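Listed next as structure tokens is one chain, alone, in the form predicted on its own.
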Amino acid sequence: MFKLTPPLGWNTWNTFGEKINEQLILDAADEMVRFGLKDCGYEYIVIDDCWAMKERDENGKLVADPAKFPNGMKALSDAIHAKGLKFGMYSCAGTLTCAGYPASYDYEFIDAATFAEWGVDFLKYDYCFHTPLIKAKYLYRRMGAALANCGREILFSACSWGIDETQKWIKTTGASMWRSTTDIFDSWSFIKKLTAQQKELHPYNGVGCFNDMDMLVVGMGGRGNVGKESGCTFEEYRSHFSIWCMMGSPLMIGCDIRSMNEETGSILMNRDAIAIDQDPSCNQPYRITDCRYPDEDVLIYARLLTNGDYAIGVFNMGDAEHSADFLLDEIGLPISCGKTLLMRDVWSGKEEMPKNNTVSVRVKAHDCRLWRCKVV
């Protein structure tokens, strides 16, 4: 399935792990609509690992665990579609999934046909228990071919963690998004780690096949399957979301949206930040040099948007407050052009303008500034 902008949705794994069931999925879908997430563009409800029985049936087909999903996956899919949402599921390129359930190695066409029968719209395809005798690109091409021939449009989400230089071959598989990182956990150290992994990967993102920096931990608060001690602060979650939007990553919510508070909603439903993520040009972000006090923990990024605006973000990944200073020359606006920027802060709504073609700000530790800028 060809996508023009990064997919948005919700996935069970970060909070619930194996503790999933039919009612949870239906409740999450209801909350997606009620809270307004659907209106912001979030559309996929994705069941991750641990949904199946431990053995296939006599015909070699995967079977949903009847204790967890008593009405079966087709009925669940129909219910989600009736709410105006799309239905996603999980499998793996190995003999077993990461949690030890049957996976799709050598069953690719059977499983793709089964997912199509169930009305699946999205397949997350992991990389655990894979054979060392076959390279990743061949395993992902197998499932890509199976999905392309299953008779239904199913978005192929390749989750190979960037193994075997995934970025160099992923577009040969038909995947619409590809995981470039190791798994995320609910801590600032992991957000910082995954952000650092993107340094060489910016050219490998774009229309049709999006670089997936992994699911969001915004709002988890240290709870759930990938919870980590106390989780993150509001500012850290805001920076996390801003970075994912700036990089044009798919946005897959991982918190328990049934108990989401307004603070979490204010991040996940910031339409200006989402608009940067969803900008139809999907132009590559690039790093800007700090012209006065450069620091490897202070990241300054810019991205040209479709209507000629710029997205500009300053991200302080370090543990102390820091200044950031950059010139508009680096984004193509030298003093001689007679143009400057009207900069509107995505989070505060405050407008400001550079002085003498220079932007100077101070950013607290683990916090950010994210602007949408108009050339004036």
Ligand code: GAL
Second form
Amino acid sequence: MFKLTPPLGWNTWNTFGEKINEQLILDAADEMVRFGLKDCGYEYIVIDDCWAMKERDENGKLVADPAKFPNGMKALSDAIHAKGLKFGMYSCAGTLTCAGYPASYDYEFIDAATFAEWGVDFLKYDYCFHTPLIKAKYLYRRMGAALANCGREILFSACSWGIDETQKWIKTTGASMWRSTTDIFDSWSFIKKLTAQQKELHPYNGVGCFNDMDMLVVGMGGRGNVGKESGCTFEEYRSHFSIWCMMGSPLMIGCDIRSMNEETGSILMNRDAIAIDQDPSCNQPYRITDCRYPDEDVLIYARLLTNGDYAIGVFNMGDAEHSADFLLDEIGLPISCGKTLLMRDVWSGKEEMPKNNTVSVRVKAHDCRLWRCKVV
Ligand code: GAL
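For comparison with the form predicted on its own, would you give the structure of this protein in the form predicted together with the ligand?
Every component of the complex follows; first up is the chain already shown.
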């Protein structure tokens, strides 16, 4: 399935792990609509690992656990579609999923047909328990072929964590997104680590197949399956979301949206940040001033947007307040062009302009500035 902008949705894994069931999914879908997330573009409701019975049926088909999903997956998918949302599920290229449930190795076509029958719109495809005898690219091509021939449009979301230089072959599989990072956990150190893992991968992100930096931890507050101690602060979650948007990652919410507070909503539903993520050109974000700030503490990124605007972000990944400045020359606006930027802060709404072709800011530890800028 060809996707023009990064997919947006919600996934069960970060908060619920194996504790999933039909009612939870339906409640989350309702909340997605009620809270306004759907209006902001979030559309996929994705069930991650742990939904199946431990054995296939006599025809070799996967079976949904009736204790968790008493009405089966088709009924659930119908209910999700009736709310105007799309339905996602999960399998794995190995013999078992990461949590030990049956997976799709050598059952690719049967499973793709089952997902099509159930009305699935999105398949996350993991990489645990895979045979060492067959390279990742062949295993992902198998499921890619099966999905492309299953009679239904199903978005293929590959999750091999960047192994075997996934970026070099993933576009041969028909995948619309691919995990370009290891797993996220709800702490600043993981946000910093995953951001750094993207450094060499930006050129591979673009229309049709997106670098997936993993599900968001915004709003988790340390609770749930990938929760860690106290989680992150509001500023850290805001930086996390800003980085994922600047880098054009799919945005898959991972918190419990049934109990989401206004603060979390103010991050996840910032339409200006989402518009940067969803910018139709999907131009490559690039780092500027990396000579001046060679370590990974101060990251300044820019991205040219479809209408000629720029997204610019200063991310203080370090543990101390930092000042940062950059010249507009670096984004293609030398003094000689006679142009400057009208910069609107995505989070405060305030407008500012550079002085002498230079933007100069101080940013607190783990905080960020993100602007949408007009060339004037
Ligand atoms: C991991 C994957 C996670 C989650 C988990 C389920 O491999 O990266 O996002 O899907 O498996 O067991």
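Residue numbers count along the first chain shown, from 1. Only residues modelled in both forms are compared. Owing to the predicted nature of the structure, the values given are computational and were not obtained by experimental measurement. Think of the rigid core as the biggest set of C-alphas that the two forms share within 1.5 Å after superposition.
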* Asked: So which segments really shift between these two forms, if a segment has to be 3 or more residues long and each C-alpha must move 2 Å or more after the rigid core fit?
  -> 290-296
